[in-house]
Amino acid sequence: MEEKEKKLKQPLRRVVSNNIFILRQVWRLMPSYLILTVCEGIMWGLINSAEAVVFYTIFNALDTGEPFARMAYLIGMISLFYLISGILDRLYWVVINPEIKQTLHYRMHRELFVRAQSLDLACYDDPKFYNDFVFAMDEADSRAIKVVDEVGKLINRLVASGTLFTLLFTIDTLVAVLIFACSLITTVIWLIGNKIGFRQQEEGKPLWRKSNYINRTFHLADYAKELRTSRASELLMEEYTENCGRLIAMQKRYGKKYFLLYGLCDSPISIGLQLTTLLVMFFKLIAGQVQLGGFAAAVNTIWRVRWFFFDICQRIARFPEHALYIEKYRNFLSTEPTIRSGKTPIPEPFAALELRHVSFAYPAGEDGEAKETLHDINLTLHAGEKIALVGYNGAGKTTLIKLIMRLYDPTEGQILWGGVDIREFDLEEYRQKIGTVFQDFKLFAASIAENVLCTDCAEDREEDVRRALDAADFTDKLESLEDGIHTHLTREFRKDGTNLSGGESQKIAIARVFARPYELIIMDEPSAALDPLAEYALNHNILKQCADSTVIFISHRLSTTRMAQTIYMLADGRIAESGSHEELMAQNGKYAEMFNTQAKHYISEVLPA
């Protein structure tokens, strides 16, 4: 507790920098915004102050018997000056400032996106990390509008009070002092009460997102089957229970707090100076100081320079709430990715990718200790080469690929390409070099040939998403399809939409890798979603579209596995055994173990005697 406390406790300076930073942001991504406010708050600032002054002046004629005609003039100039700025505020505020915001929206956003994705994979581990991320997601743009806002609208307040005040200090300097102090009070009670609600925003954010994951499981398609066969949503419908008991006792135990902020400081404090003003100026009249259309004008004054310097106080003490907010911002645009691009050239052609006493650690826990997923590591593969890995689950499989990939970086060791260290090399190009099919790879919701492609599908390359799904085994399906390869995936958008069977996204996903010609493929379980005949077929017509192809097979199902030159048997960690599928059934070792469990089930199904 003492910990968020020293958190929330911003110095000056910070307070004044995050603001700062928010403003050059929304100036460097849209300057127009910045400069309309602006005008924007400066026209109605002169617009409060000359209503007041009219309005002044209009009360004071009543008491010295002005002309009718000059008071009427005077009104009919205000009515005309109301139209004009109405008609100009409804345009700003209805048609332009939303356009404003939606663009300052997407600018922003797409920001993120691409900060998103070059930060390390190791920082969607750090949930720390992950709710700092959604912070900034959530709350960049809103909170910059907010910020342009206040601005705007302290512009617009210092204007018109300057003026006001001024006006105050003739009319009653009691009562003008009264306002300052009780205005400062107020801040204070504000600042007090805008840390108070970020504390309860940090506190509510992971039970917030925990409450949206469950209301999608249960709007989402992917879930409907499981939670109609299952009692899973008996489970969910308890987390769900439980959750929201905690945002209703936090929601309880905030809106005790503040009520006894606002309930029982604040509005004591602006009831008493309301009826403080009041009795100065009504003793003022009943002493004869002023005349009763000088008591309306001064009271009017009295209530327009109260709600004014209020209103500055507010918006002063809510900027360091701003500030709370944009140093999680600044902070995720801040963040540097530890897998950095080098510059060297790719050798050409693919000689080999070595792996020489790789080791892998990912990174400590809440329990302060990073365990050690792989140990020691060596291999070699040749270009050509068909090897497999396998193993148990957490055997470290998976692990090993993603540093082959360079999503992650090894703890200790190297690997190398052509007998230079991948770390070297620029990232997306080296990247750009591997095709995989991940485990749990994911469709989205695009037309077939753009998942395939993973981009926009020109006229040129659909002959080239064709020839891949065939590749993939998913010509049938595909001649089914009234569209073909332009058929949109998923209903979750467009009516037309196609749902897949598992089998058949996994195809699509398999497809990406013969789309375009690779130096290196990894098929991370890639028929985990087949029947043991469909994968048996798909299996060799991988191997005969990859013949010249240098391929990593990573799967649970030993009959994949077979085909390949070298398997790379993982246990703990560590390479437990190599050779051939002959030289390791022959060794009878963890291999042999695992390969004959399986093949109780189906080898007489899918393997030639």
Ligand SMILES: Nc1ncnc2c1ncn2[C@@H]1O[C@H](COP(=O)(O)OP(=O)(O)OP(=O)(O)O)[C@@H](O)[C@H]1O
The other form holds:
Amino acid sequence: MEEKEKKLKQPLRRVVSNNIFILRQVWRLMPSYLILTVCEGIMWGLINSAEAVVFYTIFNALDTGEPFARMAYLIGMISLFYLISGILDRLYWVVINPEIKQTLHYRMHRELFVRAQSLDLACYDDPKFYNDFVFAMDEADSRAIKVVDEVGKLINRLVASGTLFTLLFTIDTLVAVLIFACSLITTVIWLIGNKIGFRQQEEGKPLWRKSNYINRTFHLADYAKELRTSRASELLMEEYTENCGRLIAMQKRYGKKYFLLYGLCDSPISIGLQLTTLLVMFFKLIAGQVQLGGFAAAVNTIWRVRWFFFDICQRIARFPEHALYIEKYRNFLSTEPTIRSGKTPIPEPFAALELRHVSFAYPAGEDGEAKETLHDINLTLHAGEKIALVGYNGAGKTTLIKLIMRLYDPTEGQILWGGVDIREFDLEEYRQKIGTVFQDFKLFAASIAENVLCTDCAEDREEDVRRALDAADFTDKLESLEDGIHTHLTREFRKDGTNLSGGESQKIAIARVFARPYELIIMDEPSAALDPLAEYALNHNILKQCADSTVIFISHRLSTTRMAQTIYMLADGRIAESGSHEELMAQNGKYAEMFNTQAKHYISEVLPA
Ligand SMILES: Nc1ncnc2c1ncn2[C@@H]1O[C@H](COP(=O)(O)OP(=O)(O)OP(=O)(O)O)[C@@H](O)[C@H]1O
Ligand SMILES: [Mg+2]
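Hand over the structure of the form predicted together with the named molecule; the form predicted alone is what we had up.
Every component of the complex follows; first up is the chain already shown.
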């Protein structure tokens, strides 16, 4: 709790700097928004000042008996002013402002996407970072808009209150001082309220995140089957009920705090001030210090000033709250990836990949313990060689692939590409050299061709796409699709989209590595969803397509991995055995045991002859 309090206390310098930071972001991304907001603020400030002076003059004229024509002229002028500014204001708020906000949203989010993509995969394993990330995604543009709007309104109020306060001092100094003092108290109350609001947001964010997750499971097609055919929905529903119960309890708890603050502190001050000022002016009226017109003019001005002043204070009080949110956005933007790019050119052509004494531990969890997943791995893969990684679930096969792809860096040891540590290469350039089929591959709601190329499909690439799909044994299916490689995948956004089966989807993912030449091809369980015939065809094609390529192949089906020149058997994060299939069988160790167990269940081999 103390830790939380400390986090909420921010020096004034930080409040100012965070708010200026977001204004500078807006200025960089959408300068017209700031310019128009300032102009709008000044325009309304002047109109409000003129309006106050005109009303003051009109009411006072009741006592002095000014000619009607002059009053009518004043009323006419202010009405015309109102009409013109009203039309301009609507034009701004209905047409220009929404477009500006949408563009700002787009530009800010584009930057956030780019940054999110540049961050380490490890960030996603850290719930604290994830919360900040969600905060940044949810709040960045809406906070920027709130700060800009706040600044616009403040300009408006400050311009107007200059005139109003001058008028007020001519009416009654005591009332002016009273309004000023009460406004300060209100500011403090709102500062406290806004801090409580932020704390509530922080407390609620993980709960809202969980609710969103459960929402997602009910509306995403990915979960629809499990929900209908298992009791998972009951489990989720229970969690949802518990989560919502905690949210409701939280709302109640905070509701009481808000009532104490606003209901029992803020409202009495506000109403008390209203009554006091009314009484002061009423006594002045009875004492004959003002007449009826003067009384009305004074009350009108006082209430206006009070409203403007309270509004200014409430808005100022919101800046520390904005600053707390902006801080998270800034934290997110300033998070630097630890997986950095180097500048050394990548040696051409590819000669060998060597893992030298590589150990790795995923970042520590909540318990603070980082357990080593890979220990002292040594292996060398020469150009054109095909190796297989095999082992039981959780042995560390996929982790090893992630290290080679530089999604994580080893905690100890080195990975060398052509004798150079891969940390020295430009990250993007290095990753482009490797074609990967991930175990948990994802297809996107885009055309088949775009899914294969992972980018737009120019006309001159269409043949590459067809060839790659053919190599992945997808041709039969492709011929049945009216739009061929331009068929849209998933029906999420298009009614004419196609939903593929698990194996068909996997074939698209496999086609990615055949769509263009790669120095190294990695396939992590590429045949998991394939039927035996498709697996046979895939193996055959891998041998054909990748005859000269360097391949790392992971599969639980040892009949498939037999084709590798060297097989590495991983157990508990170590290389337990290595050698050709025949050598490993002759060793009669873990590999032979695994192979024989599987062979018992296979009636026939699915290997190419
Ligand atoms: N992001 C992560 N954070 C922490 N631990 C992880 C993470 N990803 C995997 N692990 C752990 O690392 C170990 C190795 O996982 P890995 O995915 O490399 O296994 P695998 O050999 O590919 O298994 P499978 O055959 O099931 O695909 C597992 O015990 C797993 O719990
Ligand atoms: Mg795996």
